[in-house]
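Encoded as structure tokens, the following chain is the form predicted on its own, with no partner shown.
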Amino acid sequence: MQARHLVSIDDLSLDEIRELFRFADEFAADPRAHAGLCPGMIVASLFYEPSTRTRLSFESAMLRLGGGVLSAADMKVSSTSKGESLADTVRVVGGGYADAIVLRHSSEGAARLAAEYSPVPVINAGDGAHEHPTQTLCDLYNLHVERGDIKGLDVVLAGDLKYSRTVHSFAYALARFGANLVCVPQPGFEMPEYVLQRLREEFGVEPVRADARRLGSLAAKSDTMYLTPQKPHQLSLFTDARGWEVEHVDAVYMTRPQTERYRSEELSETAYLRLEKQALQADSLRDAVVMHPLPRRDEISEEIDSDPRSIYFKQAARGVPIRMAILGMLLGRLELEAPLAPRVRDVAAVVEGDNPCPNPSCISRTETRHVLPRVAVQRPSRPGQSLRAFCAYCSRELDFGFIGCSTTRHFHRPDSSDLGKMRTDHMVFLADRESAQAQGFSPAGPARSGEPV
């Protein structure tokens, strides 16, 4: 039987996640009284970068659950030092030495490279900027123990949003839930243009600017923007030059600055957003929890670490019985009833012209031994949208004019219909009119009036 990965938080229905929490409720209440679930199986540890939490809760997890663990906290000090590929390593992990692989790498889309090859579940432990989704789930889990139902919840996300995989993977998840967002970014560290794309079109999130007053010192000093997937038609005919108030917070989730993906140029003296304890007397504040996903440097005092409503060393141990869900589930050792979850988005190989991933920090362009390009297309949900494709491996949207058939050689529009009776697998990405005839293409059909042949 095939293996079963989680590369992406999209890996999973919600109705998935929610029984998951079922399972991660059951062994929080005894985390001892299962280890006749997985024994005999052994978990391989695979970690390009470092971790401390992560990694151990894994292995924590695997050992609770009565299975064995190999970890390499280190790779930089194994055969890959010798030349030797993710491909291939995880080839040969998955091949006899463990029953499932849990990877971290510098690398976005690196995971899902690996569960390409891998005869063995792989389980994404942060890809780069990309996604940490098993965080993910611990954050949504500790949401679930501490405010219950999630829909309806308002969520600060503060800090350095723009490099923070733990971020991006959590701001999709907690819009698919319905919640609310509330963005404090550290100034030049805001949310990517690319995941606001996706909130906007994927889940009717209309960001507007948020009245953050009553915030108080937390958000004196960033422009802080609010997104709900609740009231998009509300937030689209509203004028008020403040912005949205926001009146209630549930939630401060906290992060530190990502210092190791920031460039040479982005590394500065301004100092840093800090929550202290008189920030938490604001008055939207009074009820919210605060969590971080550890480590932290200086962005969340001390102070308040015996303060009831920070969390963030209970989010770290629930991390255990969330993990041991997630692995029971891969193994084959808990069977969840709920659907899976669709795929939206046909993926296929690059099968001509040059990798048109724009992203330089991408698998697939680090690692180029054993990685052919590939593409996943979003197809138009009615007429006249244009056809959009990502790259498959970190989901960075392609820029491209036109696009080219391999087997007719005509080239076409990206809100064409005749894309619709083309196959995902003979489509060429072109930039321009003057590289899709240099590669031997000509236009499908008469030109738009006023547009040169």
Given for the second form:
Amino acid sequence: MQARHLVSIDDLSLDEIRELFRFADEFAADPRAHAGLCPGMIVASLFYEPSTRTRLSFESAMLRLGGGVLSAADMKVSSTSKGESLADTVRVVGGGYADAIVLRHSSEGAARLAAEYSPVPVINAGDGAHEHPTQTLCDLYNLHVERGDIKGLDVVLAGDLKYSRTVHSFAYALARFGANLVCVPQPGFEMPEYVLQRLREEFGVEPVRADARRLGSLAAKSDTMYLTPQKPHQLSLFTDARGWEVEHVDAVYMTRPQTERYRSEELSETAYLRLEKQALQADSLRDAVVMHPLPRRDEISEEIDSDPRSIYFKQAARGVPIRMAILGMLLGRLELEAPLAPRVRDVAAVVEGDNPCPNPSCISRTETRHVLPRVAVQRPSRPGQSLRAFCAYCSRELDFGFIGCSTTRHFHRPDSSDLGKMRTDHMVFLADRESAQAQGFSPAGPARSGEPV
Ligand code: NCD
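Please supply the corresponding structure for the form predicted together with N-carbamoyl-L-aspartate (NCD) (the preceding block corresponds to the form predicted on its own).
After this comes the whole thing, all chains and molecules, with the earlier chain placed first.
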């Protein structure tokens, strides 16, 4: 049987996530009582970036399940420094050394690539600024414990929304659960367009202007946005020129500046958002829990550590039982009844031409020997709409002018109705007419017009 991986939070259905919560509740109730679940099994941590919580909580989880751990906490001292590829590394580690691999990497899409080569389950412990699904499970589990039903909750996402992978995975999951997102970005570090687009198009979330006066000093410097999966059109009837009034918040999720990912021009002198005692006095935050994936720098004042609403240390502690549940599931020791998450996009390998991914931080730019640039295709839902394509590793939308068919050698416009008949694995993504013709494609449709259809 093929190994099941956890690369994106979308790899799990909502019912599966709820089942993982139930197992985590059992593990949390008596963490020392489950050493019979994974004896004789080993998990390997391969960390190409620093970590405290994610690696140690996974290792603690595996030890509590009665298994063992192989810990490569700094891959710089591994054969990576001799030029070994990620694909070879996971084939070796997964080929007898370990029964599952927990991988953290600085390139976006690294875990997806590792999953293609690893014979054992790969768990994404953070891939660049892209996703961090197990932190999201931890964050959702915390909301579930503290607040019960996640649907309808109002969750503030604050700080560096551009580069925080924890925010991106959390936003996708919150939207799927039907929670509302109140984005309070550090100026210049707003939620990336590719994340917003996905929230809109796949999860039906609409941005509504937000009136953040009631959020007080927390949102004073920020251009707040309200993202809701709930009947946005109707909602807009109730918003005035200032936008939807954020009256009551259930959780504030603060994040640190991800300075290790900044380009030099992004390092600024502008003060970073800071949650202080006074900010927590805002009426709308009176019963909001304060969360943070940690590590924190100065964005949460230590003054509020003792406030009963501050749960960030409890949040980190709950990382162990939820990771016990994740390991138990992926190692085949916990039976889940819920149906698998449906696949939203059809994935195909690009068999010709250059790598179409525009993202310089994508794994497809560095593991060039092992990567067949994979494309996730989203076919139009209405006639006249264009077919869209995304890098299947890092999720970035591809920019292309035409789509060629590798068998007929014709090329078509992205809104052509002919694409309905073309198999995804026959599609070749072409930048423009010149490169189409240079690669031997001719325009589809009546030869006379010379215009592809
Ligand atoms: C986060 C990460 O690595 O993305 N840390 C974690 O896993 N708890 C958040 C961060 O580093 O800011």
